[in-house]
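One chain comes next, on its own, written out as structure tokens in the form predicted alone.
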Amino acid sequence: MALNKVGDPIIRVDRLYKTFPNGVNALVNFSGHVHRGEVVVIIGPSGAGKSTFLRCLNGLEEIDSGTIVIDGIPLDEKKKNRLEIRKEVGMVFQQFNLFPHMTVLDNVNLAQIRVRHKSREEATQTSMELLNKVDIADKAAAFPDQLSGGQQQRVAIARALAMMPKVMLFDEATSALDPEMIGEVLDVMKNLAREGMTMVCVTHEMGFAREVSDRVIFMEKGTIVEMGTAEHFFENPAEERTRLFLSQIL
């Protein structure tokens, strides 16, 4: 995948295949890499395999064959490796998946205490810093159903960041939001990109892709149709299928 970053890739994938029981080929000979600090945006039609690829990266979806290595750790059958990768790879989903019976602060604290083995005091300090970072510290004592969708998604981002991940995956993080709430979540994501967070984002927000991405990948039917810089992708795509897709959404 990467073009303009230096150093070794933090994510390497090689010849990934994934077929679902219904016969759908979600990933077909999918290969590439992502460098540290790089922002890669993946776009494509529904059913292209975009979300499946993200879920494979942190072991939520099993691959049929191929290899995934993240920060030198192979995602294989070893439980220790899988646990380590899940610590290092944060993921934000379309749905917020917050625990409804817990306050915002407790939602962000939970994994830090259980997985990172922090004291409650240490976790709370980190959580409040991150809630402030995503501009929602004033809601620390609120419960999820007292928040808007955009606020809940910002809490979900803070929760993922609390694990101090080396990579952040965003799976259409704004698609479940009302239009007026999309901007507040995209602003948080843009700030993370500017701070150098390694990010792989599946999104339909073309303005975000154009502004923030180092590279854009267009997928269809489990394969990479085209990839390149945002400038290349939006100004002069090489593939007719890419041009058709862009003409339909821009």
Ligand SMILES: Nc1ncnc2c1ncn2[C@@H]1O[C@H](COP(=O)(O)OP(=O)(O)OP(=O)(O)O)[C@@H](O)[C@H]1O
The other form holds:
Amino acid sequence: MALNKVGDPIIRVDRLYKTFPNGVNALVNFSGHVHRGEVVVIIGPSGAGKSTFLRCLNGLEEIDSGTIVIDGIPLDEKKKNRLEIRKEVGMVFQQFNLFPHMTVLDNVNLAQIRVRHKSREEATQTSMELLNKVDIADKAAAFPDQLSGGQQQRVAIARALAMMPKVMLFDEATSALDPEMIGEVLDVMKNLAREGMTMVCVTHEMGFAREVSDRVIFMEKGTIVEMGTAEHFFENPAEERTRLFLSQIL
Amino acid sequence: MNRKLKITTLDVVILTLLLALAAYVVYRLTMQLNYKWNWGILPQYFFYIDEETGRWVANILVKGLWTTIRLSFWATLLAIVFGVVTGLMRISKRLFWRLIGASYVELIRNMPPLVLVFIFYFFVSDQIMPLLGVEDFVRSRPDNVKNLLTFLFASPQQFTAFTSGAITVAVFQGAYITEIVRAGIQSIEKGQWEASYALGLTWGQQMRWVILPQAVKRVLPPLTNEFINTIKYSAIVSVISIQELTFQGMQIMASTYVTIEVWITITAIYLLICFSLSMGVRKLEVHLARSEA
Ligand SMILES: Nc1ncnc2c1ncn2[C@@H]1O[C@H](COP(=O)(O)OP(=O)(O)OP(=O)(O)O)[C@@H](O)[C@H]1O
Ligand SMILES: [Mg+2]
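Alternative state: the form predicted together with the named molecule, after the form predicted alone:
Then the entire complex follows, led off by the chain already shown.
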């Protein structure tokens, strides 16, 4: 299923290095591509640098060296490029991070109006379509603290999608959820994958990886240990460390 | 929110004791010191009937109150500007800005306000204001503009003193508001910055739409406290002859010697405006809280 839908590389990262001030090497010579329309799942033990990698992709975290190019735009010192990349890359966080002082609708509207300069009517129309898509349109007028975790995360996904991003990053989007709510968020993510969205997902949900991912990356200590299709990974991983990790989580 | 007013035995005891204390003070004054109470003299200092026109005219206490209100209003407004600007400096990534912000706060916090008033009055308003030609500028305006300026700020002859007084109080209060603004912004979760950043908002947009609205709601109680302090500190500029409430109180005391009545009256007026301000803000708080839930 993977190969026929993916296109040219939309994310290209080359020899990334990142060391935190406390001396932790979070990324060590990390290189790779993500193709247009591809769904990549990143797995690895805690502290492997998965979040750091995602956060570097939209500039939330600075790299020490290496190059990141997204849809032809280099993530460099230029403010304009960085802003352009932030507009093209949507991100969903473990803790949802909805804006608590705004209604659900305003959360989804905000960036459309302020960043994309749409009129309120236009924005609201898009927002309602997106909220429908994540099946929470009936809560448009509610405030985030009136929603369950699963509902909040679906709103957060709609909010990111409202920017019409070319790439979506998910950092353990279901890890903070009660078990009974994980499914509803995964369903939204699966639908998005089937629609051809380019996605990079850090997740512990192996079922999700099996079902929709084109490629799984196993990383440890800031670098890629093994990479391959989900079948390869779950049936016949090459590296001893990968096997060990999978045996622990499956 | 619906707290019932419950009066306990302890409340009754304390109230009784307080009343007894007040009665004792009055007794001491009247009996032992032979203090002659003369409340009757005070109302005319609020309003009096102008002999020529036969109409009620505001007298110095009302005028003083109005000056206090104007002074506090402009000082608060300016203090908010100073507080927000230096508050943002305090959280800047650049050491340079952080140092400026910190110096301002430390300097003001370690200085008696009265000294600041004199510094401003003698150095700034004596040297800089004439240099800028503020007073000449006001004097040379057409009458209607002059009247408006007098209504909003002060009469031409009081203009320099008034503005330097307002700026002094603002500079002073601004330092405290700086710390509140800083604390308010820093209390907002990192995730709010990250989510708004990822959506493509600029720093200014993040502040305007995401961070400040939440921060303001959180710091409204301490901020109200500073607004009330602004009103209270406005009394200090009476030393540079701004004819605000306290200054007028001293005038009446000097000419009538009804000391205690005057200061009780002045206290009551301050109490009234400060109390109504905090009630107003509390209403606002309840309103803001509701808009969230
Ligand atoms: N802001 C920071 N300052 C210092 N060290 C950090 C910071 N953020 C992450 N680290 C360290 O960098 C390493 C990689 O962290 P990262 O959050 O990327 O791991 P992760 O793979 O996402 O782990 P997890 O599964 O626990 O989320 C860890 O050792 C972590 O302690
Ligand atoms: Mg992580």
